[in-house]
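Coming up is one lone chain in structure tokens, specifically the form predicted alone.
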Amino acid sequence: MYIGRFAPTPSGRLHLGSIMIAIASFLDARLNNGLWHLKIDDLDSFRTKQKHIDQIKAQLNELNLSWDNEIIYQSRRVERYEYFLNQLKKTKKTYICSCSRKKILEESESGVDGFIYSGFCRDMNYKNEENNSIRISVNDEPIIFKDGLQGEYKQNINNEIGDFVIKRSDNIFSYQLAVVIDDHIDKTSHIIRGSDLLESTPRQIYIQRILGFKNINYTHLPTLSYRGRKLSKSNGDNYLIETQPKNIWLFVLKLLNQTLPARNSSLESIIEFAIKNWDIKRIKQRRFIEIDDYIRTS
């Protein structure tokens, strides 16, 4: 059964990219007669405001992006995310690392996602996790998967990242682990996300594999950009989303490359025409969609 899930991070109101991301990902998941999920990422409770989440709830709402199932919330599963750490220590491959950002930083070099862990506390075999992050050590065999957009995509994680953190110093468990767990327990099937995260996604492989979970439908769409800047929430950036639904749900469609339905039909049937027209094959090959070019000619 096709289960595909919309994640977003409780640290604003949604911006133009992420508002894109939703509806292709509701959009895919509705032609498949599959359900869609909302997740809730707010493991991080400094950056998470439960205002943060109305506003999204509200916005999703007002598009008429109706989720399945109950909202699924991070900050509930930490013990599920134990567990599965946990397991992960019993492979022998995890340690602990007392490394600070700032030594990190002298005596790393910079990779295709941040800096590339040299291995420093593999082999020091600390015993106190308190105030330290664990990492888990990888391999030096590529990671190859075929991306439903993106094409063929290789990584090699101990040359371009390192062993990466599963939990952090603060206690706090990573990104990278927490959604691998997550897509288990949902049985996520399709993942709908921003290039932007087309790095991450071998490291989550690399977890899946470890931990015998099942493969999953990866598709990075194109990221936002505006004047050669990527959307982002820390930069106030929320073109368009003050205006009617329908012109986002018009405006996303053609970011997207889909065919339009008429301009003065209503909300309701532009969203049955999109899911009956959707294809995600029209969408082009690449990273980046600058939104100044879009927004000039609508």
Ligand code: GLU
Contents of the next structure:
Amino acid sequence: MYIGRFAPTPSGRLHLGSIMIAIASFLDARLNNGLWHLKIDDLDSFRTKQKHIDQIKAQLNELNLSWDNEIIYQSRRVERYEYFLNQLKKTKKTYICSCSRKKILEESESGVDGFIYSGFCRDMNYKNEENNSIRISVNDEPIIFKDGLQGEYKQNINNEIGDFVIKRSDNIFSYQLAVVIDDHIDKTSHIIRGSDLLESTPRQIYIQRILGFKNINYTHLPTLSYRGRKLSKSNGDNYLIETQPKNIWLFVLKLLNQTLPARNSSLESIIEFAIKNWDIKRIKQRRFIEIDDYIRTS
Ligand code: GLU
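Requested next: the structure of the form predicted together with this ligand (the form predicted alone having been shown above).
Everything in the complex follows now, all chains and molecules, and the chain you saw is the first one.
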């Protein structure tokens, strides 16, 4: 069965890029008669706020993006994460790391997604988890997967990322670990999300394989930028999101290179048309879209 999801971090209102991801994953789930879950990635209590959760729900409701089943909250799953962390510990691939951010910043080379961790603490055998992070050791075998839009992607985690953090020194489970466990629990079959997470995917596949979880079908959509800057929730980017839901839908369908319904259709008929005509193959293969050009021509 097709199970998709939309997993915003409630660090601000949804910007146009996250709305595009919500719409694309919704349409793909609906066309495939699947389920579409809403999961709130609210593990990091420093970055996330109830106010933003309420805003995101209101935005999705306004756009008629109706999710299936109860909303899933990462913050309510800490025990499940703990359970799977223990499973990982049993494999002896995890270790405690006492390196400070400063040390890593000063001593590491930068890689595809931040600094490459040197493995400094790998053989230290530290016992005290308090105020320290937990990392998982990686190997030299490249992870290769075929992305639905970006094509084949290959990464040698050891050379490009290094051993990575699965529980942070502030005791918060890392996104990389939590997301893998969530998608396993929720039986997610298809993930459609932003291309800013392409480099994270091999780490997630690595954990999935160790824990014996099922493969997931990935599609990474282009991320949007406006006037040369990537749209971001925490910056409060609000381009277009205050206009009528109909106009947001039409603009997003255009960004996704889909067949467009008549401009004067109702919101319901735009959505019905969009589901029927959804063709994920029509999306152009790119990592980024500059929305400035689309704005000029719309
Ligand atoms: N919570 C992440 C974000 O808002 C997305 C996570 C995911 O789709 O795996 O960027």
